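Here you get one chain, nothing else, as structure tokens; it is the form predicted alone.
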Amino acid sequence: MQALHFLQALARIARAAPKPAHSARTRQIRHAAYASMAHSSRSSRRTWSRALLHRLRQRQQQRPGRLLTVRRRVRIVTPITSRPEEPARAETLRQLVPGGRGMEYCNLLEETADYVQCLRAQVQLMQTLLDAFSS
């Protein structure tokens, strides 16, 4: 699935009549991965997917005319104050996955499983269309 959304998105990069220089593109394209990666995820009701989503709707916002379309309710989190007895390493994180701020330790641990899992198909994916295309 996260390869379809990935293809329809840089198709639609492409069919684009002003080519954009060379760092808007690579940004178009970046949050075009993201978009599929998020859109892919195992659940919708995932924390990270839902940030990842409602941050780049904030930056098509921002800049209008954007190729990219996101459709999903985001429900934010505030952070939790009070974190007794966590790791060190859990604010690094928090940090890294995104929604992870408002997440309590258990559950920032599954998200991260499931994020770094999706971000290794993204990786496995690209490396496949650069493949294809290259030879």
Contents of the next structure:
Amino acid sequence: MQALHFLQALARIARAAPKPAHSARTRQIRHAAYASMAHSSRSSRRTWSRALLHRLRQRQQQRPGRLLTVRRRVRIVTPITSRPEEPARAETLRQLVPGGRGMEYCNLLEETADYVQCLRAQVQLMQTLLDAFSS
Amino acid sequence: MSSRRSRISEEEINELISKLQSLVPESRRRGSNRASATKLLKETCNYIKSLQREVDDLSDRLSDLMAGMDNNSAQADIIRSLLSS
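Taking the form predicted alone as the starting point, write out the structure of the form predicted in complex with its partner chain.
Next comes the full complex, this chain leading.
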């Protein structure tokens, strides 16, 4: 399902006329990659996929830029000082996994494992497409 | 009451740590069963960052590929027919 969604998005991008500039098309492809990950049947019930979709939609309404910029915005989340039992580096992980800041530590690990699997599948899919179409 | 709850959470956390260990390449190679959580989290962060960089790079290369499609109409026709939905 992740592959099908991505291929359909690629087809839309390929059919676009007039042809976009290289950098714009790269952004569209990257957007499609993360959208496909978030829409895959395994992940659609995950917090990270909902957070990612939200971020993608916000991105579409603004001028294009880096997709995974850390947003400087006041958020009401549990502050770090109230999580003394977490190992170091959990905070970095929270920033990397979409929606990670609001998660309980246990959920964070579970979401991370799922996110990593989807990321890996997406990378393999894109590499396969590149290999298949460039000769 | 609170100690029972924390024991269940600790088991779950250990399971999840094992799962993450099996997913992250560096941890698998080392083969240690007692990799510290901190080290595993650090490797997981590095792995996620490298995967995200790969998505960026592959997006760029796919964009190159699509740019070149119009120049070779036979190849472009094949690709379009495969991608059409």
